[in-house]
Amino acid sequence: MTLVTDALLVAAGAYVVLSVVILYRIVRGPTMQDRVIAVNVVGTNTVVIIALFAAALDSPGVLDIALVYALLNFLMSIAISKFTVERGGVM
């Protein structure tokens, strides 16, 4: 393993730790909007983690998975936001 590979894996580990910390905001968020943003941040961190692993392991095919996951994350955020507005919440 080279220095670049190690650096990419350490960065991926840092994003995993950040995602675990943000899980607190998902569970204890005072408003629905806080929870939606926290879920979106965790989804974005997941995309970054997958991309870092793809770069570290030199497997560009995994980037397709990251792209599909990013699109699903975006659609999920829109769906939750629409549900919140229809329930009477203000976005």
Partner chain sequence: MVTLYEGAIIALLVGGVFFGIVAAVGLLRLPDLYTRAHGASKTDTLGAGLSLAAAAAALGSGLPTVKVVLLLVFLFLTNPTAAHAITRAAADQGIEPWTSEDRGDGE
Given for the second form:
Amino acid sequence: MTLVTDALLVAAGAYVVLSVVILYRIVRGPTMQDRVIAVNVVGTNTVVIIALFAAALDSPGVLDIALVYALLNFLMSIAISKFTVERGGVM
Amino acid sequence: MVTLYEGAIIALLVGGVFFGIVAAVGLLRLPDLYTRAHGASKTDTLGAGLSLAAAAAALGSGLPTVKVVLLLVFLFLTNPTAAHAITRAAADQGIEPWTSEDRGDGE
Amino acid sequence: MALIRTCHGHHDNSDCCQLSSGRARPVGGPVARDRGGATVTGEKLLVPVSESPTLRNTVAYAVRNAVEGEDRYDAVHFVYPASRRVAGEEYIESARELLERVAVWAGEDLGEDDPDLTVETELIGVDDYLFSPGDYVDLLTDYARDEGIEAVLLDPEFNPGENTPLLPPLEAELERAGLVVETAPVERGTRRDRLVRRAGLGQFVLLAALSYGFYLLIGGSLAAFDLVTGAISAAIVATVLWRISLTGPVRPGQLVARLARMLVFTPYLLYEIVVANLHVAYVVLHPSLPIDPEVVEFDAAVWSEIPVTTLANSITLTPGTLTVDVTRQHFTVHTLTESSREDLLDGGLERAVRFVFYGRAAARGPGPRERGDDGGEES
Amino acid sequence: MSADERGNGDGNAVEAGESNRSLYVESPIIMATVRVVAPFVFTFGLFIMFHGADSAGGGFQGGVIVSTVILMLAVAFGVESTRDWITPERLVALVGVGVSAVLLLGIGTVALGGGFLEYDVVPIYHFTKYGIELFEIGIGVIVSGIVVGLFFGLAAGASGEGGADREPDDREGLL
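Can you switch from the form predicted on its own and show the form predicted together with its partner chain instead?
Below: every chain and molecule of the assembly, starting with the one above.
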């Protein structure tokens, strides 16, 4: 299964590159919501990267981390978007 | 020799990375927050879905696969909600959607 | 005699903005706040304004406080710090309109009693390039110094920079400049569903069963240890969340039917997602970016929380459409292209969701367009 | 054009109406999603807590996941109502129970002649396994209680003047 392992790792690498590209949007903004969307995408990519590594290295225990990361990603998005509305800033 | 199974996994991965690229390009190219949220909330979700499906297939059957499927379900539940929360906050702050009439102003 | 002046020039334009009687006090150093009762002191109050949800209440508070609060003021200055950075003729025009509205509101709040209060509105900073909070502070303190103002009332949602949160640094900086700063105690009301709702034994048992099943699923074993700890977990989860997670009466038959129909719905949704994703991929990668975004609104024929959420998230997941807001069953949807708009108003997804939750008969009902709802375009 | 509408105050894409503009209505979608997701995340957190001995998990991680559920509810339904639901007293009681469980376990083994948390000395079959689980749960309860308490404390600080209508000693009770 080395071909599949390589393919999984290459895909994970591609996602890393994409996340780095998306950093442009995080830095540029221009609004806070743009940044949150971009960070959310990077978070989703991170979840995928972790899952791909878990599959490539055959270490299923890592999947728990991916689940927790997905959870925190969701919490981050709704928390920031709501606190911007309710408190006029983050917290 | 590439077996059918391996080929399927690689096809899923290619699809996943393709939609990941579409999401990134959309995020960089599209003119405003709302249109960017389109790219982020779905092309990325589908890309993640395909990649996770590949991971699940590579892990074979068993407990890890169940976890990957749960991860997928969780992403499909929460990603649209997150995109909705963000755009709703933006709309509430009075950020106007870009329309094709603004095209002349440049991106 | 109440006096309302509107002044839209730069604040150096002093003959327009002449004040009734300013008692000059040195700026700087702490200012004693208890000036006592209802004595008229000749103090002036500065209120920076910008478009905000709490603006109306802030104006009311400022006027009321100036007339009958413990700190009495002779004059209230509403200023709009407009920056050339964001400007453009329309922007300046909208700022003028806002100030006019503020003046009208202040007049309403003063009422017929005709108390001795001067209300001034002014647009400042039009010629300046405002960027950081510090620029706004400089502008406001300069204005305050020129006019002999020592007290500032801030709108809690004041945000002239549009995007960056400005209030905390602004407050601190203004205080450092020796002004008395107060944030208006007006809150934007928030309406939410109740967190804890009524629930019965049915909900408790169902939630415990769901939790137990989920625990065994992720545990992947039926060993005694997992069975015991799973039961403990299910009991804890059900005890904590039974009045939160589930609503409505539990009807096993309906539940099973909905789950079965959900299984039919899922492939359809996946198919829609893939097709529409390819469409969006084409649009995004096309060199000329053929998008035509528009916000449409329509009423969906679904009721109650879970169906509405399912429909909203399905709309968001199928590319080209993004649910921006939902109130009851009124959907505000941002659409990316013309064809995605057509698909949305044809109501295929809506029918599918009705099929899942209300059965086959409901699925045959008309879509939004056939109900005469053409997605009344907004903005 | 867009600035013009913003100036009018109703150029808002949210269907709010001029009179309703100042009232923020919570999104039903966020609330419903949180309601649906909450029990599963909670179960997952407890699963992690119970399976600390044999996998990458444990009381600390599980406790954080469990507290995430409460944070999610607080974000969706408002910090105030969540605080009213949990009540600071229950939170403190929870942390107290966790601390005393861990201490009891540790001191109990010492009293039976072993070292601190040396489970072998307890004359119950397979107690080592159950002892570790009990310890993990104790840690998990402490961690989740403290994370939630800290969040409430931060939220009370952030609302600043808004929290002033509460009695001062009421806020003290929140950590």
